[in-house]
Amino acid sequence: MSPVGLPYFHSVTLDPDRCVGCTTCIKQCPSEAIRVRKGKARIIAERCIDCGECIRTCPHGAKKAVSDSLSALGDFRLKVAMPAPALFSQFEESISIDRILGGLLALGFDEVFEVAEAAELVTAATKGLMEGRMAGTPDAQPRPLVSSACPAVVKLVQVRYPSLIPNLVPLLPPMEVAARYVKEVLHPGESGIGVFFISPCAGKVTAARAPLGYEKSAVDAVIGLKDIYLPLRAALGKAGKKPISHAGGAGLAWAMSEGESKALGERRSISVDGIANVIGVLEALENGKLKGIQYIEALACPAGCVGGPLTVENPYISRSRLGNRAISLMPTATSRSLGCLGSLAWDNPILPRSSRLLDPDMLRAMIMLEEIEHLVGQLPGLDCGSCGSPTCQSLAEDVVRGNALETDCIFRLRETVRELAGRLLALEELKPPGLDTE
């Protein structure tokens, strides 16, 4: 259950018909949220952070992200498309941003608003936060600050590194800022406005349905980039009106690694992409090894949002394209001011998620912990994943919780078979007392 007492919502889901129980996903999941039992993978909801790593690595396409479809356009009077800047990296540089925006209008949207514009406002707000000029935020946050733009990283901190929650930048992500601007500034008080975010990742789909740091999202629907890519490419030739892009190069670059840091202009910063690399940096931060660093830009996907699991292009080709597009634009947006939106601070605090709580009763939890430690000592420590759990430690935990058997470990099973075989041989040599002549 979620902290508010509702079932966890996750965009990442499993197609059991495609799953063959190969255990590839359990080895790649950064939060140990997947198990393979009875030949099929299953996702532990309270541990999943919607990073989409299982979508990226599953060789059978059994993991997928649930998102909205273009048919949802019919539910609203005025449809506003909010493309993530990663969208522009999926097309050749010869296809202008204005033409891509025009293609969205040809698909049935009435207006477009680039999330890259909102990213520039978040950059300005972050600068104010670091300089102590941001109202509604903590006066003395611990350093370094950790970017909260990537929802998978925010959940990773919440689940695995709760001590680092105070380090998170307490600001709304660009997606939410853009949606609120559309509804509160461009169309204040109007009804029937539908805001559609075009997302490169599953994490942002989840963030629109079950946000962290704010009560309710202003985003009405999220369409996966891969789902809109082909219809949009076909619509490029039909585009009539070509709206003028308002975003600057700094906002556009947010979709790739180092883009946020460069926009911020903080030299004492670290930019890290890829969930395994993010974990390494967060562990170093938790262990007090990042002295002198003021800011960490952490992105769960390789190369940044351009490498999201819902994109279609190679992430490094995408990063090159987007970098070239950003260079050709003005550094910041100039034609429209977003400053009238008001505070960008979180509405609600983020609380730790006790995904690994063994038992609400402290005494019982301590007993279970001792049982886990004892069992870990009897397991081989190879972390092969053949048992359906990602590590020997997690198998021991699953056994103590009653979700697995010790003999799920193939090595423990072989030892048990040998012991049973020895006992059977010894029993075979025994005779009933009346027939024993020795």
Contents of the next structure:
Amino acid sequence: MSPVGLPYFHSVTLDPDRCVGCTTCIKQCPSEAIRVRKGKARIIAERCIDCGECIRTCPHGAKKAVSDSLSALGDFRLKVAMPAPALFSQFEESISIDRILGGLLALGFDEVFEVAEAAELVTAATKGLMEGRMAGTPDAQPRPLVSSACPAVVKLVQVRYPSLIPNLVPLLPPMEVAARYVKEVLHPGESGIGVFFISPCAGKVTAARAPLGYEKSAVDAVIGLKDIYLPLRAALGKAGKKPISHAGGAGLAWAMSEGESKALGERRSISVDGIANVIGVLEALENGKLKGIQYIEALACPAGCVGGPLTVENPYISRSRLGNRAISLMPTATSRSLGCLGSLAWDNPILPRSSRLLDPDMLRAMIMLEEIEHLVGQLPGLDCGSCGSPTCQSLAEDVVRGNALETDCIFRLRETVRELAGRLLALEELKPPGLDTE
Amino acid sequence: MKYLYTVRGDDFARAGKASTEFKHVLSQLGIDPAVIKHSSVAMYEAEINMVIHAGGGVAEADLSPERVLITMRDRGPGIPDIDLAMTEGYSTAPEWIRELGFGAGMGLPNMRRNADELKVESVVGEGTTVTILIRLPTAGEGK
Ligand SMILES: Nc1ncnc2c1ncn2[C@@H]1O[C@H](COP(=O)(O)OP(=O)(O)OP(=O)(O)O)[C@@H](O)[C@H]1O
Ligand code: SF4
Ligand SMILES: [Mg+2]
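Having seen the form predicted alone, the form predicted together with its partner chain:
Then the entire complex follows, led off by the chain already shown.
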């Protein structure tokens, strides 16, 4: 089954065998997309933005990303590995990028193409856009532009800040540019080419399978960074000596916070990382608070992609390593030009898709809202999570949407039981007239 | 349908909470994103003014299928010259407020830009009431 075009495709999934039904994840999810029902966590598909916060915080390792395995290599004639620049942050600086790339070849890939090179191309195109030099894009695009490189942020904007969709940079992300470059520029017309993206996150898996802004991705498979990490470490020793890296420091630095805005050279920019902080900045932007700002680099993960949910190292250690690697390189080093790719503009516009909508009929939604308000007043307001919904407010919404019961709240249940007990006592006093002794 | 929010004058960190909460309500109803943006900007500016200039107050948002009506009432010092206050760049905000990035004198003009109708009523020594009206597009009509 092809997931392309599925409206609510997301890549974060639950391993029911590991889930113990604790409520850690429901509290951490920034989209309130998780509920615990019947002792297991469930993800509400239309709300999940694939930020991977639950992968990071689940104490039982029960959340994972649906990704591909190395065995998919067998499906293609020519296998191309496309490492996200975050990969290089996972190794000590004494291990050169060339050795890591060599390790990928030793694992069975025929070629490597660094996504960092594509990031340099996207930077150049974004500069053009900022200066109003790009054809085919809305000329009156509002400022600030909001980077569209992080798929979790793009989805967040789509479902929660739809009024900011026009601010998104309408350009393909580096992963997609790299994949198209491999297929259309390096191997035009060839069949059997398999492009494997090595990903720091679940969001990129989704961007490869059910993308926003473009119809179909040229990426064939996505391998989670943590799945390839150990085999790759083992293969480092077998790596050949040939230097193969082409990317510059600026492209490499895209994987960490501030990398993108520094590469752009725009001082009137804000760089924000971590999904809760991103929400804070988008909220301020929607309130019209960020006057004069030209660019917002927003990354869902702490410290940027180096802190992606599928990475293995501490985000801040990774960022420091990658920063050191980046300054030892020329800022822009790729010798590639867009060639036949032409423009990097999106193929499709992104349409709003509110995940909060109660009912398409506004009057009906208003009635539901009133019911929710009423119910919230009856709940204790402790946000304890025992009901399986993250807050009392969200339980009320779940009840009114028909997805939960008021008595899922243990406090409401206790009250109901007490009422019932009172009624039972009263009933017990009543005796059938025939047995009634005077 | 009416929503009431108390805006605290002593809690700068929470300023903007009322407009954020009301925005949530609007998105649950499927209101057009452009309308949500206009209403959030206008309500946010009025809320911040209440915190900065008037020591807090009460925000009331009344919703019908035709319009959003936001009324912001405070018992602050009042505005002596409303026309002057409505001028772009006019501000009485003290230095420390400006250092926080407010006090450009753009709040009221911004409210006027985002509202379909804006009314500012004020009595010096008694308080200020700002009323923001935003019409909802009827089905089939964009904003
Ligand atoms: N609720 C209020 N109570 C008393 N005075 C007010 C109130 N709202 C506005 N004012 C007065 O009107 C002036 C202009 O308000 P406006 O919102 O346009 O600018 P500002 O708040 O000073 O700066 P900015 O909104 O750009 O941060 C204020 O400086 C203040 O003197
Ligand atoms: S910040 Fe990077 S790693 Fe994290 S979700 Fe976004 S794209 Fe993926
Ligand atoms: Mg103001």
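The term rigid core refers to the most C-alpha atoms you can superpose between the two forms while keeping them within 1.5 Å. Everything numeric here is computed off the predicted structure, so don't read it as measured data. Positions refer to the first chain, counted from 1.
Asker: Following rigid core alignment, is the displacement of the residue 59 C-alpha between the two forms equal to or greater than 2 angstroms?
Answerer: For residue 59, whose C-alpha is compared between the two forms after core superposition, the shift is less than 2 Å.
Asker: For residue 47, does the CA position differ by 2 Å or more between the two forms when the superposition is done on the rigid core?
Answerer: No, its C-alpha moves less than 2 Å.
Asker: Does residue 363 shift between the two forms by 2 angstroms or more at the C-alpha, the core having been superposed?
Answerer: The answer is yes; the displacement is at least 2 Å.
Asker: After superposing on the rigid core, what is the C-alpha displacement of residue 380 between the two forms, in Å?
Answerer: Comparing between the two forms after core fitting, residue 380 shifts 2.9 Å at its C-alpha.
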